[in-house]
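A single chain, nothing else alongside it, follows as structure tokens in the form predicted alone.
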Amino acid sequence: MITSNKRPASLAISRWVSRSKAAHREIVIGWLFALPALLMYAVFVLLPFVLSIRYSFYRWNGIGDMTWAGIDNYRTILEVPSLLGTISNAFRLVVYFSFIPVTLGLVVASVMQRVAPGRLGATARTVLFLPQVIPLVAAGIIWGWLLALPGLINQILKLVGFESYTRAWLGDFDWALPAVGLIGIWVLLGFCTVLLWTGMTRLDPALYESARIDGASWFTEFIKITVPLLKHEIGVCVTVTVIAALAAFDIVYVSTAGGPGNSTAVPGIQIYILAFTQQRIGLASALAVMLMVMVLVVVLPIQRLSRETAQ
């Protein structure tokens, strides 16, 4: 009898070390898959920020000795008006990136949704997310022919009448941050559209259907149902596209490279031109900073604010 309650404890035993054994391979197995990716998002994202976190805090033209700085860096950008304004033009192209394709997105999303389900919707779909797949250089590119003083839109303005209203665009003090935000617009509407679009078809018909019994317009519907309803994938867009916005470099870099004057110059902008134009490694270093510390702020909210409405 003793001999046979021992057996299947020691085979118990025995199995619960072979199945941790099992799972410590597994595990091993799967930290060296992730290895070399590991690897590379130190070198390249973590160093590079705790460099720059500590060039933040030095005068360094990026060859010479480094001098302590302290945070003269940090205070020189809020004192400079030109390096405080690019923070500004930042969150003014913020209504542009992100909340005009959001709401856009959201009502084309809604209409093809509703209009053209079918084939016509797909081919809508496609020509709107075009532009995610052209180089955001081309985009620039292509736009500032467009909005050139020759270019079509002043044509088309002078063929209905409007040739008061034409100017170059890109070139005028007071339009050229709407025409760069117009091209952010043109840029980010298809991925706002196709993603929203993609949570609709997830969404229970019987509601619709439930909501039309009861006499509702495709306007209430639109307000009681589909965006309530899609508050995750509206978080998602929301976030992508502020970060889209704080974040921008090379349409603005193409398009007007920060001008006329400092009037569409963002902090992508400045950073470049402080780092690689006038050797200000430290200046620069402490405006990175900040930019990242400002998509965090701006960001982190609207992330949690997304995950507990999707709860």
The other form holds:
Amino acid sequence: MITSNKRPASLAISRWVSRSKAAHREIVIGWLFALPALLMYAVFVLLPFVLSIRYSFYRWNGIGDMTWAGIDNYRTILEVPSLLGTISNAFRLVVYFSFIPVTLGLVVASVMQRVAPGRLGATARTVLFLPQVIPLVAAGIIWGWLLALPGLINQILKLVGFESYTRAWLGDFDWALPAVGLIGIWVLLGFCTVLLWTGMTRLDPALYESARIDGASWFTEFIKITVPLLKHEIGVCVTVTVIAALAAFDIVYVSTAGGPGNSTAVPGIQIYILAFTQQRIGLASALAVMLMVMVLVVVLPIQRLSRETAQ
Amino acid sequence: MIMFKKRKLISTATMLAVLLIAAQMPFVAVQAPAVMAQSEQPSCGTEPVTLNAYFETGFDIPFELADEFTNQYPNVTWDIKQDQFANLINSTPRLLSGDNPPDLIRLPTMVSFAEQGLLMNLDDYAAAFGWDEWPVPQLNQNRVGEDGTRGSGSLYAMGLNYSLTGIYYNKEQAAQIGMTEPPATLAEFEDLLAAAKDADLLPIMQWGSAKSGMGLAFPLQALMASVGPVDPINDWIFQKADATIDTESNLVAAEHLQQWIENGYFPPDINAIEYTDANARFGQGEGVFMFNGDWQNASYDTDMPGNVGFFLMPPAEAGGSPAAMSAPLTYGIAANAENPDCAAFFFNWVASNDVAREINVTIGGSNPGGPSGLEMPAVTEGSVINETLAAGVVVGEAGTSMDFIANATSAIFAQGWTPELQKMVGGRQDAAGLLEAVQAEYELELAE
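What would the structure be for the form predicted together with its partner chain, rather than the form predicted alone?
Whole complex next, starting from this chain.
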């Protein structure tokens, strides 16, 4: 408030009122601009969210009458091993979809920034980011071919003398989940690398210079300077990739559809099958609600941690 | 009940329309529903009609039939949407209950849709067209009783044709292992499988990816029919009370299959092979035998002309009757469809019109069904279609046809057979465990 004491108080008040009126009008206009988006959000996000919670307490086939089920649907999920198993598969996917891409992304971005900042670096970034713009379904199909028994990956293994290691990766009980994970790494590595690389470009070069004068190695610089200063970016990467892992659907559906057995079945696939193939909307909704709670439980602490340290 | 009310409403509307026409208000006549008098057969009329249809992607037959139908009845045009079978399983309930319900739709399963009142009861059409006089087994698979079991009761769907499954073989490779004629018993067939393995050939090509649904269900069901009676299997598929798949003879069948897997009779990557890949690889000479249905005839004749034969799964005992899975290519009419008369007329035309029957045999590769007096259309000499049609006669006379064990409930294939058979291939499930697990899933689904 830049009001002078020398001016009459009444003038100051009337100015303040008119200013607050203007501010008020601005707020109203702001909300009006946001209204269409808010409406869309309410209709397509909040309403389905509330409905899902409601359906999760009913037995319903999607068409006929709904009957009250209480917490039966939740109990069923905890009791049926094939449903609970999907949740453990989702957590195993976190290693492939989150831990590896973020770690690898840090290393790749750091190498790119140090060794190849010029045209080579730009090309590398583009190549790594490419999976982000390819539809996941197409990626899943192509990886299906690459990982098949007569596919390229097994041909390469044969060529270098590892014929005994060839297998139908997506059809093998022990290897199907890591194979799906590999597709996830391929898709998410580019995202992490580009985000982390962008973060690195804003770090002060003087920090590295002084570290080098002190005789720090590349690894020491990486651990002592790069990683701590990039905590915010790392937090974003981990959040996005952990959600991608826990809520995975498209990559898994296209590459294995949950098989062999239930070895790659994740909650996303199971919710789809329960709701659309089995017409058990209540059970599907309960699993969806559990999935959402699971994501929140995992992601909120990560968010908090990365925000605190960034501050 | 609802249907009767609707009929009453329609006939009242017709009467009103007639009265209005009499009062010289011709514009109303256009809007009057095309309902026939009791004595007349339902038809597509002469006014323009657009049939709203959902067909299965990858099957040419309904599209060819639709084209020919418009050829013969130019007032009928089509609004056809198509989708993968797996997607149709998921979307059918919403399509049937939606705002613009289809006049014709490929049905994955039918009991729950009939029970929910989403499918049109076709009994009146059956009476009007005389379908009731066709050979009984043709229509029985599409009947649903009031207790929710299939096989008897009201008619809720029709088959565009009647497919049959059995064993295809690569003639060159079969000759290589000394097969001069189709095996007469299960033991003979198993000797051939062993001979193929010894000759470094792949004995059986089959698919097993969860994306296509497990193809080992074909040999398993064929084995079930070979070692035991057909009726208990049909009872289970038709959801008869207390029916179980976990029987002694089915255990013997599953043990045979487990032995085949352990002997290496199937491709090592079977759990990753999709349906189309399996057919392509068989067409390229990988696999002496393949369990599949007659819908594949035309493409085998193209891929390996003159080199593919077909036989039915032989019985366990010499002199017994061979059995086969044989199911109609099922189509239904939505309960609230706009043009049910025209859709029903199409069903009748498919089964009885000469050109339609010819399309059905030459393109669909399957028996067109229909009234028993009609002749079977001629087929090219030496094509495998002749063999499947002849096999159909054998099964028909022996009364040993079964529906497909994947059709028992809408989810039993995805949640029961496919994962459990995949586990068996991976050495994580045995014959007894397989039947037990599938039965448990079946009971869980029926309890819902």
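Residue numbers count along the first chain shown, from 1. Remember, it's a predicted structure, so these values are computed and weren't measured experimentally. Rigid core (definition): largest C-alpha set, two forms, superposition within 1.5 Å.
Novice: Could you check, with the core superposed, whether the Cα atom of Val17 shifts 2 Å or more between the two forms?
Specialist: After core superposition, the C-alpha of Val17 moves 2 Å or more between the two forms.
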